[in-house]
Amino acid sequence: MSEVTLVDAPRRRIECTVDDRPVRVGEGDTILGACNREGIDTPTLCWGDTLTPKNACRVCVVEVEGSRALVPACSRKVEPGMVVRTDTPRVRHARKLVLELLGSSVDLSTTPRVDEWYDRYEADPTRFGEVARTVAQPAKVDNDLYVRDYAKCILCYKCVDACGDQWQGTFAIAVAGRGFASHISTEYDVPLPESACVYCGNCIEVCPTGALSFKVEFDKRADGTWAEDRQQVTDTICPYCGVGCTLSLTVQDNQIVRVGSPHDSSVTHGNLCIKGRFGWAHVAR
């Protein structure tokens, strides 16, 4: 009997205009996808390529002709004939203000590309005051595997989604509190070792600001020895079981300092278990 290969049904193509450029994308694609297709660099923080958009950070807003408000590019689906502008004065002002408000309330020092965006949009978080950070708090170091530094948390919900129904299904963390008191918390705010956490580290994988980090990385940043210019990333196959997960090992000075997995992997989609993510400490011994 011949083997049957299942393929996705072809999607209808939709035509739109992005920054005066005609673009054809697949039905169901987002504005952000159309921008990426055209090489238009659109800043994002809460968007993740393996998660459903939450529209939390609003850094990716764009102007759509006929729309009263700016719309989030990460979740707004492209419609036939849609006219999108990504670099108007209104868009630039909105992105500048969002970056300033975020930068004045949380520590974005370990957020990739944020300094570049500050320069691009002439954002100055200090104009709200040098001590305006409203969520300043000590890092939670209650285990030997990873650190929770919520002074860097922008409440993007990506860690909650990765831990919950979108990937891991553990539901060890959630958003607690309301308004300015909102924060990421374990059940009853217990220490991580006493929670339902299974230490898969998939929350670390999706965190955009470094609020969640490997203990090794946290320690190296604290003592000033974290050096990305001396790091190399090598892909290998996890040896712990037969699933065949791809590991991306970040190595600095012959020491493994971080472990991830390619988001386009058909096996992991960026996710790992505790052994794949953290089971390499013996290598340094």
Contents of the next structure:
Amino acid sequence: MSEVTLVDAPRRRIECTVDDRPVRVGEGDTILGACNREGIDTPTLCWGDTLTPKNACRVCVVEVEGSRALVPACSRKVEPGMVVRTDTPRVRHARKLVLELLGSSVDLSTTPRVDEWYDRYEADPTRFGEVARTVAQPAKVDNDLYVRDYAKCILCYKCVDACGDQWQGTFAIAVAGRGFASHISTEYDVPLPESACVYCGNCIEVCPTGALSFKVEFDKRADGTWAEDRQQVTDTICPYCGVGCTLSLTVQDNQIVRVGSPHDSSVTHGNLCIKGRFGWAHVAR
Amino acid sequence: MDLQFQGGEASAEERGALDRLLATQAPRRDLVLPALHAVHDAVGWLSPAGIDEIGRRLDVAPAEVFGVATFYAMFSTTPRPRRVTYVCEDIACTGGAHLTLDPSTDAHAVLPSPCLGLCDHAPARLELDGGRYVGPMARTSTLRGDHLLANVGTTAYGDLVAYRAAGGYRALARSFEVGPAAVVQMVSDWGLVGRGGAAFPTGRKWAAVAAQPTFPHYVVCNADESEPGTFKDRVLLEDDPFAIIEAMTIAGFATGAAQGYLYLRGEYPLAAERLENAFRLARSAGLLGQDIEGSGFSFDIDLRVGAGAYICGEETAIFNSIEGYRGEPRNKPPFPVDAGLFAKPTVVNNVETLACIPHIVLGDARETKLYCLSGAVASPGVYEAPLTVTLRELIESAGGVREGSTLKAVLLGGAAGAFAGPDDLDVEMSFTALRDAGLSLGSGVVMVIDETVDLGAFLARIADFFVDESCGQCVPCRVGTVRQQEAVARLRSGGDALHELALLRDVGVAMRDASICGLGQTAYNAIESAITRIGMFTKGAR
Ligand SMILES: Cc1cc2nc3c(=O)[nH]c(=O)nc-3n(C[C@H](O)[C@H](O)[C@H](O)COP(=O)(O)O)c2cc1C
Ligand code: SF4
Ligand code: SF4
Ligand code: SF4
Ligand code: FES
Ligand code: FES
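Write the structure block of the form predicted in complex with its partner chain for the protein whose form predicted on its own appears above.
Full complex below, order starting with the chain above.
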């Protein structure tokens, strides 16, 4: 058998304009990719580096010449000659409102970078008044490994996609209900231990808001001992089987408080199994 | 797939319903919606065991089946009797006034419903038993027209011979003579634009699908008709189903599709019965199926019945619903003509759009539109008229404003439309004239509002409608419709008008600019037009 070296087929380059600057990107790249290349910081929430864009949150919208409505940067592919604007009054207004609508209905206290975006877009999530409807509800603490605090859920669909056809293939959770009452749910809303969940924690890995978190983190936040300034992350190889997944261990005060995996790892793409994700409870204390 | 089921053992009725559904067809994901209907019809609700059984038979995880089931308003996941009466709580029937329902019993549930598409029978009710149509039997409104409505009120709906005697199936024969390309050309040249609300040129859509090298192609007839105030498609489907079947067959022939889907809203059980019957008759006459009339062209149609979701009329949500997923719109591009149903090139057309097709193929130059007149007119109903008709003439043809009433406003285009004021009555009721006047024809809604209607309550009901019908996928619409509802409520109870109107505008603009689909993009339209055109909430007009 002859040796075949596989190389990526060379991609055609496409020219477009972003904020009046000419930009060259590869065919198939998104507007978000073009923005990143130009160093234009774009807020994203439902986009995930290991997932197919769901383009549901709309915080990344931009103006594209010739398009009546604004366009999600995270999913829209660049077309030759496309003229994109990322900081027009319309874009700023839409991003501001998306942040205000989310901030007024969901607890974003553990969502990274939100305060920075509030400032940038002069968003005031309190402007809808005290009586504005929210998704506030008690956290679901129904197992020892992780907690589902849906008062923090922005309904980005990432956990569903990670659990379902995009990675885990378990389909333990789905979106149920409709409209403002839509929510992430197991079948008939049963507690996790009665559901199909296999505790791979791949949903936690992709959750952008902290709605899904390790029980240890949840407890530490609750009793005020969660301290990111005392945490370090170290990578190691999972000892449990021969696959050799890279684990990123977050350690605080000699205790493992979170286990992830690098999203750019060609072995895991950020995904693990129950042993890698949670099998360390007895390791370091 | 290695799926896990623990909802318990399904009952004999639940299993029997699925046995019957699957007796003649192989299990597939896109049978989720029919399977949910089968079980729901059999026992009145969807139990955990029933949902599990559907998942097991169709190889779909129970969490997903549950997610689909809870998307639809007509499905219950708590015990409910099979006999249900829906009482319309929507604008033409109540004017937004609060509805008091008769109490439900163990044998008979009474539930509120958004517009039932029976606005010409306001106040409307719909009674179902195990999903089957019970009533109201008497349908007495005015249905006036001699072109698209020519067969309405005759027996042609159940009688293929009568349909053919009235000229039916001549257009299909003509299509076979001239060939697919010529049919597309005729539709383009005639200048037909879609009647579903977006006024898109039909010929362009057909040409795009016909030219696609990927197969199969599909034809979808959009009969979800759920825009409040719209009931013209129901009339066509109930009284002239063969015309729609013939038109879909022509569409399939012209665009290279062998399979069509007719997606009917769940609130139209009488149309469903008549369509099923018409499909049967057409099949046994060789007008659906293999090698139709010796032409070598084969085409068939599946009926898909919705279950209470306005959003499923959106042209991509309809695909997800048919495929057995939650009826959430898809982001565009890709457009349906490139990747639609089952990711294949697809033509989606409204019922009335299709009803125009046979006439066009036969060279008839007359262009008419079906207008749905409801509210404070003497004779509510469907009125067919040329697009040059004025609003005043339409109202007059429906007997004028109800005796003793004075006209306050007219809602055009439904909940996603806009209000015309008493000064707008001479506007021509065409797509372009209305657009130029800052109004919209939409799906042909002409809802006349008189002085007895509390416009604040009317607007509040429109705001509620969008909250109830938002699919919930994108933030501007999922949360924006709620904030809109809250602001309208505060305005009605004397809130700070300046503050609330600014809030409404800010939210409205974001919904219009940043929502995924037309629902969120138009959710502020009617409220905005009430403010800007008829001075609602601004000049103490309350
Ligand atoms: C929320 C929403 C609901 C819609 N509902 C319907 C409907 O019930 N029937 C319909 O024909 N079109 C409906 N449409 C328009 C369709 O998206 C699409 O434009 C139409 O079916 C195309 O057919 P036409 O070109 O023949 O009009 C709806 C659009 C939106 C955004
Ligand atoms: S832990 Fe794994 S199996 Fe369980 S819900 Fe999350 S992704 Fe699905
Ligand atoms: S739980 Fe997290 S990942 Fe899942 S939808 Fe909510 S915010 Fe997104
Ligand atoms: S605009 Fe509304 S209905 Fe349309 S996708 Fe977004 S949430 Fe769903
Ligand atoms: S990040 Fe693009 S829509 Fe959410
Ligand atoms: S049936 Fe009541 S508003 Fe249409």
